[in-house]
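Let's start with one chain on its own, the form predicted on its own, as structure tokens.
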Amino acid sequence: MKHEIVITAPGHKGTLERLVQEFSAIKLWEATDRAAALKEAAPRVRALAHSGHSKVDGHLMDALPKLEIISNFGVGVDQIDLDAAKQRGIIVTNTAGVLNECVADCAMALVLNTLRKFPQSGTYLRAGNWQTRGAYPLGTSIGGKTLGILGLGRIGEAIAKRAQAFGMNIRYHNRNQKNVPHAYDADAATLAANSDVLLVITPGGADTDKLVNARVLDALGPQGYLVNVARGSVVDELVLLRYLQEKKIAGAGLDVFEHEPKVPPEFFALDNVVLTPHVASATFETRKAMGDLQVENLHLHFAGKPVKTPVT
């Protein structure tokens, strides 16, 4: 008999295939009445699978009780309310571990087109303009520079390897100062006036909220560039707009935006921010796995086992 569960969106293609073959599956997003499903299914469903910026919070954890893990597609929680979920004894787990080597190479990749300009440059191509407009003006070198993780967890330290392979100097700022050989810094606002690239990597929710602001941003200055893969929620989104309209920055590249999929429009005529849609871990390998992960820890706490990757 296959133990059933609450899905609340679709989500990767491959894993909402897993999860409805091997869970009875409710799928919420789907429900015309949703209150109606979940008073339903609230006498026998004690696992939620999400995905996806909808928020889980007390509310529908109450109008499931017997639910004992929400089982999170992705390392963010910040859409889970965790203190709701620890009250009532109800695990959280996320998909830690299997997204980092992907997010890395994403980051490295914004601060190479960021401070590189390539899709400007490639753009300038196919319009024509090589031919009548001469050569496309000069980008700026990263090695040598000085990249500034805010928040080097494993992901912050798998971007480190590969920004010192390209001769870059590493500095960082967390909570609390970590036994690595690069330099401390004790707050976002110093760790960006000692940068030239201040790339944010750090978990979303309240306590980053807008935690890269005015007073950071003037820090770095007109010569520093920001990158974001963390969440869109971690930067002063208008901010940042004003400070890259009026070049009081160099550059941007983002990765995450306040209000996904809604972006302000204004981002699209500046030539000095380079935009992707949240693809850092957007790739077939890396998304297999999160939901591989995602499963697994379902089926290990329905046998009664320590799931993988807990958060509470």
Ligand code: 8YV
Given for the second form:
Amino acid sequence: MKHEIVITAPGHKGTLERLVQEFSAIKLWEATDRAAALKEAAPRVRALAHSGHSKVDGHLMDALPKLEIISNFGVGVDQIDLDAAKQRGIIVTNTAGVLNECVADCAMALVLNTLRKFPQSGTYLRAGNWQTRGAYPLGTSIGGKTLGILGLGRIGEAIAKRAQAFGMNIRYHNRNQKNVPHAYDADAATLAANSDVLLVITPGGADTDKLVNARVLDALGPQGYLVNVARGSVVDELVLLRYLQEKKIAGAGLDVFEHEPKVPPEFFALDNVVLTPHVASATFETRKAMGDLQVENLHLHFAGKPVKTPVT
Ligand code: NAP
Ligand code: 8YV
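Having seen the form predicted on its own, the form predicted in complex with the named molecule:
What follows is the entire complex, opening with the chain shown before.
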């Protein structure tokens, strides 16, 4: 007999196919009456498969009183109320580890594109400006520059490895100093002051809300660049927009935004920002690996075994 689960959103196609095939699945997004669908499932459902950035709060958990596990598609779990899950004894799992390399690739691409302005130079070419106005203006080298990593965790370390291969010097700030060969700064503003590029890869959520604020951007200064592949909430987006407009920092590369998929259109007019639509883990291989891990955690739990990637 297949175990019954609730799936909150369609998410990655191959993963949805597996979830539907391997479990008896209730597709919450298809329910015309969501409350009624949850009420009907409540006496039986022990697992929730979640993807995307909609909230999983105490109300949803209470609607499924037999819930034992929330298996998330994604490493970041800022959209899940972890305290509410803990209070109810619900295990939360994520897809830690399998996306490090792809997210680090994206981070490095944003560093390169932001300093070298490759996307803008392509737009210049396509507009015919190369012929009419001549060579595209010079960019900034990354070799020899200092990359300040705010959040040197699994992904941060994969970024550091790549940046070193590009000849960058690495510094970092975490709340806890690590046993790594990189220079440590005691807070985000000091890291920004000591860096040419500040790269944000902390978790989202209340603890990091607007950690990169005017004080940190002032410390980064007019020659400094910001790259954010963490969560939009970690950076004060409106302050960043103003700093880019007023050239109080040199430029930014952003994969994540405060109110996705909405992005303030004022960013589109700026030549000193490179924007991507939250694609850091978006490859066929990595999304499959994430889905496989999400499904594996569910199977392990139903088999009475420890899950592979619990969020602690
Ligand atoms: P991780 O291994 O847990 O690393 C997070 C790092 O951030 C840790 O080193 C942690 O160190 C530090 N940190 C946490 N809170 C902090 C704070 N308040 N101030 C300073 N440093 C803090 O996580 P990961 O697997 O590398 O993933 C990091 C995040 O990247 C995810 O949570 C997710 O939000 C984001 N992400 C984005 C994408 C994308 O598509 N753009 C893809 C994957 C992940 P301390 O605990 O010592 O502070
Ligand atoms: C995904 C992410 O885009 O893992 C994360 O934390 O942000 C990304 O890998 C997202 O979680 C998919 O829902």
